[in-house]
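Starting off, we have a lone chain in the form predicted alone, written out as structure tokens.
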Amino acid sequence: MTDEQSTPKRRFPAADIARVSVFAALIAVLGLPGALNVFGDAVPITLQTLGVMLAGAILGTWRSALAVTVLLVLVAAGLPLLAGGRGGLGVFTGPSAGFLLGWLPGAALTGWIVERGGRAPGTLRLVIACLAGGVGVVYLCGIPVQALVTGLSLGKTALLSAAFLPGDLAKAALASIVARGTQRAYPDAVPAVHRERLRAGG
């Protein structure tokens, strides 16, 4: 048996573990400025969705989803990593539960759209990806759960959530600019390039 046969190929490189950890930490750090509740909404406005968008746009589909998963698992374990120092299983039964769980498919969809942009995804694609995943998917998951938990109608809950839109649009624009700058400075960091290298075994 050759060394190549006896040594299984690593499926999860150390560099990917590091990137996933960094972005899980980034999302947590973006919660440090705190949370803001407006118009009596039970779900606060935070900067953490910016981290979710950045993870998707820079890491791609599966690594961004894993980064969010790591964060949510740590939160469930009781670490106060959400804005306002929140943590524990209780946050997953509250009004913001759907938004939190929506981070996972939101980051993944953002990454998936960016990956389809090839080796040089343009700024417009990045903006669309952040809006679709970081805003659209998160709202689709969050608003129905918030309505269910609070007992408000779906329409009223959606209206309350409209207060998030200006900030989320700004976050999508900022995430796109940062991601585009990162990809220009480090072409190998483009999600599609990383995926191609993994497929090639490099």
Ligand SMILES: O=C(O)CCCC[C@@H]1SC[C@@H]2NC(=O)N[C@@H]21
The other form holds:
Amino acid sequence: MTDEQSTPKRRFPAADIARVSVFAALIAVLGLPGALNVFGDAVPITLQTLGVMLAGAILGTWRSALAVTVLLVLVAAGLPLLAGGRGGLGVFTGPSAGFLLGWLPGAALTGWIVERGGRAPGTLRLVIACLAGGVGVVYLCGIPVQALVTGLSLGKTALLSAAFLPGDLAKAALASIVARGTQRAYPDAVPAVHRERLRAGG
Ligand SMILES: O=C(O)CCCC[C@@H]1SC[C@@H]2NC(=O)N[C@@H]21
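Right, and the form predicted together with the named molecule of this protein, after the form predicted alone?
Whole complex next, starting from this chain.
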């Protein structure tokens, strides 16, 4: 019997715990440059969305969702891990709460598209994934909550959120380039389901 046959497969190997922790930490570190508040106190421009896209694109669906969950739990517990050194339960009732919570499904969808979505070749699939998850889903969760909390109309809030687009498009492009480089340099670091596609040239 080989070692592989005799050792029971762990549901969550140490390497995955390490990857999830590293990306939760990366999202936190990307908050260090600070928050740019273009609408007074409402929703800041932050580099942390780059970390969310990178987590989805490199870790895949479940691991990226877990990385964002770890970050959000630490934030809820009061750690000042959001851009500008914010944390605590209050941020989940503020104008940016929907965006913040949207990071979770946003990262997961990014990962899902990278792992399983469509037939688009590697880099294009990464760009589509980052745009759909890291921008589309995050805005879909964020804009209605911001409208509700601020009392502005949905249309006005959506219009205001257009200010995030140039930065978020640049982050999606950067995340795709970095993720593609990571896939090539460390094929064993990407989720198994996606590794098969990479081997097949996807
Ligand atoms: O720090 C927070 O309270 C959450 C910030 C959410 C920022 C949103 S995410 C999408 C959009 N892009 C940005 O750079 N900022 C907003």
